[in-house]
Amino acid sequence: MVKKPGPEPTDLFPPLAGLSPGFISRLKELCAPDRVITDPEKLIDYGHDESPETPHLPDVLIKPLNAEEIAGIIKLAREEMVPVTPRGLGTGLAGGAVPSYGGIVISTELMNRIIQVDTENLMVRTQPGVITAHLQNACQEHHLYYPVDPASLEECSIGGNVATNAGGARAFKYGVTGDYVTGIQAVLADGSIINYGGKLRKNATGYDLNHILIGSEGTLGIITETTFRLVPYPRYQIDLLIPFHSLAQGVELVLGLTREKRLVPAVVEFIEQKGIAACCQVLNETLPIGDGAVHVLVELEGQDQEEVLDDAIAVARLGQELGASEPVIADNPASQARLWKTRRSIAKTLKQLYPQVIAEDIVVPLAFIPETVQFLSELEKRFNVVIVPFGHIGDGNIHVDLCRTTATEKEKWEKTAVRVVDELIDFVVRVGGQITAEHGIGSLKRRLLKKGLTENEIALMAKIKKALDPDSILNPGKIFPEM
């Protein structure tokens, strides 16, 4: 057995001395042998996600095809007290899919079937391994819209989106993943299968089991099927990239649009000049933009072309009244894709430019966005680190990427980064914000949970975990500071 890097042994899960041949044979009776993998070289890709969390190899990887196979695996794992880590496509940024205690990784990548796009009920049923963009495209073919769009939508799975309650750029108008879930099939820690909800717009029957599982990061159950409600697909779209001298002007734009114009854009994003410069450098592209310190990306959409155009004129005028330079207007798919490529590429390009990046995703009340970005600037100067903020003005969610330069020694930078994050989170909580908006806690943010929640709140969550997973076999080492 290959020795795995990992956390210190605990009473809950002593270090595994390799799973016995008999145990592996029983797993192969539950799933086809070629979907039960123990080759260490093939396990490497399943020991990490896109976070900087230390990789941990699982003892075995299993790729089930349905809920019944997962149920059998869970029953066996519980019988033998072997930890189980559910995994989508590994695009998470908080270490949620890293098998902290080895054991079994259950990958849902082969459960990638869109079961039904129901045009009569405006619903879609899907397995968890479907790529988010593929789900959107399948719905669009029927002129229906699944509007939740995390930046990694071309790579992330819909099951991972549900497990983290993912958001994305369109959350300002449309909300987040959990706002569209009407039904969930899941395997619980005792191997039982539940089918809660369905194609229902309303459901007040007992506790809302959907929202107990949404955002639980695989610690309460493994989601094997989800039903989402859909909305009509908008016929027309116009994007504007508006250069401002300060982020405060961008926030005033949002407030002015909603308060005075009664207008709710689908998207209101911001990108600092540093982020745009990084994208242009890595992507080897230039954008026809001004020298604004902050660029605000606004997307307008609707069913009436003239109405969307009128809204775009109103946005451009209000921006200029607030001191913006002339906006870039994209009214066709090619020009829109060019603008969006920059926004969606920021996180990836920073990882290509810098040897190490820590990605935080704080959320604050909308009015505190300028003050928060100013605080980030102060932290950058005081600690002499590179900080690139970007993200969702409309819902107060700021992505904060701390970047290590090649000239900075790794150990020193990591110690500094901890201090920076601690000061940032203290500030965020002080102004009424929270430590994560859409990435989740995973293993990386466990130590911060006590800053964001009270002891009573954490204790209540721990009771729910204990009730649903008394042996703590589902994704141990996640969310709770100690579990």
Ligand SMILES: Cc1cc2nc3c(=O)[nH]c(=O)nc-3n(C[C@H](O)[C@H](O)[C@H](O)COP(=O)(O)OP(=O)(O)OC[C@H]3O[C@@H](n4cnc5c(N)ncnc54)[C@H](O)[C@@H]3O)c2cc1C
Given for the second form:
Amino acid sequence: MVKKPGPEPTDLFPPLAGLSPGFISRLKELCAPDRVITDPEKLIDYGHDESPETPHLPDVLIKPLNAEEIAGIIKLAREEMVPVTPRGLGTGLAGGAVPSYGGIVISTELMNRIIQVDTENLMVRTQPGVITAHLQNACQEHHLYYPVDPASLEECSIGGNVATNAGGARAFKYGVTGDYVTGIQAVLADGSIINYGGKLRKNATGYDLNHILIGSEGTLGIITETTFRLVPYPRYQIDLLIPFHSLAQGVELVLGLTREKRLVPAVVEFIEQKGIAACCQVLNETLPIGDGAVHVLVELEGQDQEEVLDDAIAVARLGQELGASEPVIADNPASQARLWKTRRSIAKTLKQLYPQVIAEDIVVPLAFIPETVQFLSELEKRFNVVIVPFGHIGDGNIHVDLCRTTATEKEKWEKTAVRVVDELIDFVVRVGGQITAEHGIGSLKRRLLKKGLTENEIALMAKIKKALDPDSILNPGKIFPEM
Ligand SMILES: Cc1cc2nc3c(=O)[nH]c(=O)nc-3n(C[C@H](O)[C@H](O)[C@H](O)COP(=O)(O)OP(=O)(O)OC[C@H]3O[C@@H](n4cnc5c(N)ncnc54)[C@H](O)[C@@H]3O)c2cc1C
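Could you give the coordinates for the form predicted together with this ligand, as opposed to the form predicted on its own above?
Full complex below, order starting with the chain above.
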């Protein structure tokens, strides 16, 4: 067997001596042989995600077409104690889809059918491998809105979104993936299939099994179908990019809008000058951005054009009162697309500009955002590192990208980065925040779990895991430090 990098084998998962030809033949009987892949060249893309986690190859990659095929695979894997890692489209930022102990990767990429946009019940039923943007577009054709929009929406799968409870820029107004799920079909670790919930907007029948699977990062079941509720698609949208001198002014804007103007924008995001300038440079974009230290992106939307316009004027006025310079206004699809392309490219831009990036994804209560950003700039100075914060001030979620410059030695920087992250998370927890708002724990943030949760909370989560997956077949090496 080829030695692969990865975590130390445990008693539960000793090193696989390769999977036997008999085992592979049985998999091929369950799925068509061309969808059971062992060619190492073809496995490479399935050994990593978009995080800096050390890649680890699976022994076999399977691309099933339906829940029944997955159920067969899981039963066989459990018989033989072979770990199974579910995978969407591998855009995760926490190492969740990396098969830490090898074994089987189940990719949902061929389960990419939108089953039904139900205009009578305002619901959509979909297989998990559908790209998030495709689902949005299919709903929009019927004037319906699936509003959860991770910046990776053109590349990630809806099943991955459910498994990580993905958020996005519109979370301030609309919430996150889990807020739209009304039904889930999933294959559990014993190979049984559940079809929970459905096209129901309310359901108080027993425990909420949807919310046990949402955000479970492939450790409790494999999601094979989801039903989401939809809302009406807004007719009009206006975006404003407002330059402020400080982020505190941006937070004041959010609070002022909601408290005094009773207005909830769809989006309130911030980007520091260095972040937006880097994106414009990489994209060759000539947005007329002002010289504010911080840019706040506000999107307003609604069904009535005049109302949306009035709201935009109210936002611009309040911005001005708080000391902002002239905003960039995007009121048509072309200018909005330019603005959003720039916003959504931050993470990719930083990866292009720096040889190594560690992406943290903290969340704090809204009022602590300025203090948190202030703490980041202290960390930056004290440890002499580059930190680029950006993200969702509307919901307290700040992406903190620690970037290594080419001039910095890798090993030394990595050691420093661990100290920076530790101090950051200690601070965040102290002010009532958490380790991750939307990327999940995966394998990368496992070491931080004890900082964010109490022993009792971790023990309760471990009991849920044990009850649903007693042999730890599903995605071992994720979430829990000891599994
Ligand atoms: C440039 C960029 C921008 C991003 N922006 C955002 C953002 O704005 N908001 C955000 O929330 N995330 C963001 N992400 C992170 C990532 O896109 C999300 O976590 C996304 O939900 C992952 O989807 P995926 O299909 O790529 O899943 P994968 O990376 O393949 O898997 C992610 C996790 O879900 C599990 N999983 C996948 N499919 C299933 C399934 N069917 N059943 C059970 N478990 C499953 C995997 O085991 C793994 O633990 C970004 C990533 C990048 C690279």
